[in-house]
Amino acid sequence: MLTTWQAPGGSVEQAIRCGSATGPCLLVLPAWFDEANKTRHFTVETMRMLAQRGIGSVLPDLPGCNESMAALEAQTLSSWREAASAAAAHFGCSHVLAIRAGANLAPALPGFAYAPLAGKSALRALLRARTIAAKEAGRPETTESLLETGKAEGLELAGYRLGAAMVADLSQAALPDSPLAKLEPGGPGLWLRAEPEHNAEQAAALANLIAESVAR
């Protein structure tokens, strides 16, 4: 079900909600940027499988992402963390499922992390991808020069325009201390594929791990 919620700052954002409005409810914080595109189908299918196991979930758009009318360039790591906490409160979430770099935003809820990735590692991958593309285009760049430019002026990486504050935040962002249980459903991560794909067996394995833990 598609619904909406109001983020801090006043923007009205969309969210996908699956399952019952009563009982356990997971706030789903997806992978970021290009990894989000590669894992979107997997993420939503995991939510549907959780609903079949009696566990609700909600996947909110963060300001600046997907259909958001807010500018991505205006976002910071702090603004996304505040938005994640606000979404959890709005939807009455009892747990969190953080996928990849989404683990950098997890509010103070019990829950799960699937292949958590530090913000600085996510930024490093984006910078590396840009330098590779620049080299192939005959205009070599270095990650060091890009990072300095990004901290001062913002930067476009993989088609995403990040503001200077977000670049600076991500450059230092280690995974926060968290009680989230790390989940390993098996098989290679879909974010490693060249194109978006889906793995139904992996989604079912992840849903089973979560359902078994929540039921304890």
Contents of the next structure:
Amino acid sequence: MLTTWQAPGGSVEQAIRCGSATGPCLLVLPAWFDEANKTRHFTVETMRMLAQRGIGSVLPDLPGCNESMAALEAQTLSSWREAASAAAAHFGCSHVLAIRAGANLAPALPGFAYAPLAGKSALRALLRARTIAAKEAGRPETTESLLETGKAEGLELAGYRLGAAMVADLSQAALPDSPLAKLEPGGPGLWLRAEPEHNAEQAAALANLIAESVAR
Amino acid sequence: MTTDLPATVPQPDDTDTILRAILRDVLGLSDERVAELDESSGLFGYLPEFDSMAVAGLLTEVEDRCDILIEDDEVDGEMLETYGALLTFVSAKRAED
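And the form predicted together with the partner chain, for comparison with the form predicted alone?
Expanding to the full complex; the earlier chain stays at the top.
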């Protein structure tokens, strides 16, 4: 079901909540940007399957993402981290499930990471997509100059307008040392697909791994 | 099932296998379609779903799985145009490291 919560910046954000309000509850931190779109179906399906296995979960919109009315350009890595922590507190989450670059935002809770991706690697892929497109269009750009401009003025990457602080934050963002257990449900990652697809078996495998671990 | 991959370019290593697996994952090709790729199979500019975002994802995955670093100025339409060109590039890159 859809519900709302308030991010530290004051914006009211949407969240999808699945499963019972009592018992374990996962804070789901989704993949970012284009990867978020490619894995949205998979992410929500995993939550439904977790609910069938007695585990609640909540998927909050980060400020500036999805249905959020907040400006993406105003966000920074720390504003997102604070938002993730605030959502965990608001919904009383006991665990985290971080998908891809979502792992950069995980609050101090036990839990799981699926194919964690460092913020700087996420930025690198976006910059690369832009330089390839620019080269094909006959107006080549370099990663270095884009990064320099981005840190000063912000940058539009794959349709996402990132602020200067976010570009600077991401360019430095290595994966934090985290106690999150890495999950391997098998099969190719859906974020790789040029044409978005779903994989119900993979979602079930991920839900099973989490349910087994939470029950222990 | 036998995986009798056609020997396109002489490969001293597993680059061919890795590249085919990545293309299968990125483009959602069946094992049969992947096995049919040969040196002249067209990629960038031939497959509508193979856009700049998909190419960026593919190159990042190649870097990860082959443990190489691909620089901006090495990426061009020619190196991505056919399967053979991509295979030659990645093989040479792996031999360097």
